[in-house]
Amino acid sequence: MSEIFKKHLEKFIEINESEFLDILAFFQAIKVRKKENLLVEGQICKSHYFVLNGCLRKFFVNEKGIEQTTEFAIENWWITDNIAFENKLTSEFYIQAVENSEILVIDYLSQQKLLIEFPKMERYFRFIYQRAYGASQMRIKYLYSFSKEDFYHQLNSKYPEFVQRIPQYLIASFLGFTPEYLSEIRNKKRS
């Protein structure tokens, strides 16, 4: 599994085997079961998660008691509550396994030490945050530019494997509508 992380790092930075093993020592590899929470609203967010295998999601519970998914992380993606993690605050989010998953976990202090010991990891995380920010910008654009139906079709056309992989009620939660409405949209397309 560590080979997955090494290949991912090599997309952004040059790294030899010795450096990689030293970098890997800053992380803890864990397995999480489907529906297991890694972070719960009200907890201090202490960790940053890298998905080796599986899928995680970040969500909050709105004032009506409905879960609203804001982000997914599949293989080679990172996830955390960035504001709470960087500022050592309590989180307003949950992070939960959508599937049985294998992940790498790094806590805040370990990440700070990693960045000092391996400055090239600063470059790596800059690329990662830039990509995440870009994805967030596009999601906001889609929310404002497309009807809910068009937003679903956009997601389905760009990421069909993802839409097939993730339970439909979670896709609906991510897109901001009910599972019933998503079923209507999907049935309309089949007609």
Given for the second form:
2 protein chains.
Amino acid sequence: MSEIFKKHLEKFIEINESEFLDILAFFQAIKVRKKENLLVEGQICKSHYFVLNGCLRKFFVNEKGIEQTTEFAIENWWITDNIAFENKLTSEFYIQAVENSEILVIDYLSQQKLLIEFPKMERYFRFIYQRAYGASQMRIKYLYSFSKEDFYHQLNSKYPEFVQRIPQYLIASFLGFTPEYLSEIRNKKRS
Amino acid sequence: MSEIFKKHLEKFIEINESEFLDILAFFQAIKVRKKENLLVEGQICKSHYFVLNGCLRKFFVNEKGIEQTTEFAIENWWITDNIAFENKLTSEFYIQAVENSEILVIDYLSQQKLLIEFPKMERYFRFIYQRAYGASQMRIKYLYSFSKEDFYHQLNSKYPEFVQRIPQYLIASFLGFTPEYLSEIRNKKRS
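Having seen the form predicted on its own, could you now give me the structure of the form predicted in complex with a further copy of the same chain?
Up next: the whole complex, starting with the chain shown before.
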């Protein structure tokens, strides 16, 4: 399973087997079951999660008591509440398994040590944050420029496999509308 | 003026005077006048901008022809269209000076060379992208959870000096409403 992480690292940095094993020692491998929470609102966010397989999501509960999903992480993606993680703050978010998942977990101090002991991991994480930041900039543009319906069509045309894979009520929660409205849009498209 | 950049770098990494001068040689220092465009929609995004003083903003023109500001950069902030910059793509954004500004500019190849020649700059940019990514995650949460009016009050209470400094029609463009509506909200608060 850790081979997945090695292959992923090799997309960004050169790394030999012995270095990889030393790097891997900073992580804990865990399995989580569907709907299990890794982080709960109000907890200190202590960990950064890398998805080996499965899917996690991040959400907050809005003032109407509705879960608003802001992010998904599938294979080869990182997820955490970054500001809370970096500043050891309580989080306003939940992180929950969408599917049974296998995850690598690293805590804040271990990530700091890893970066000091393996400067090439600075390069790796620079790429990771850079990519994530670029994606979130486009996300912000979409939030301003697309209607919720357009946003759904955009998601569906760019990531059809993802939309198929994820339960529809969570796609609705990500887009910010009710499952009923999503189902209406889908039916409209078919007819 | 370049002292500002050195002090900023020193918040993240240790750097001596000779290294700093070598690093600075990768950049070009320019002055831009208020309302001058550094990037125009449809152009390849070739540069990454660091604000020494003044203020830049990034915006796109929506389908109604209205400028939607998605980001400001004041002193010590970076700004570019990150996905376009990293992939040498045409941009969907404009970057424009809000005030007369002094800027450090680095092009894509120079930034790559800088990172290779000064690995400590990997650490620096890792911090920069990490911080920017964390901020954009919170921004996305606000876009989902706040009404436009709440967003204004949040901005005003967290960054009162910024709201005072920036022309009100640009604050309105950032919040996604008309200058008239912003003025209405401001008057409501006063009364």
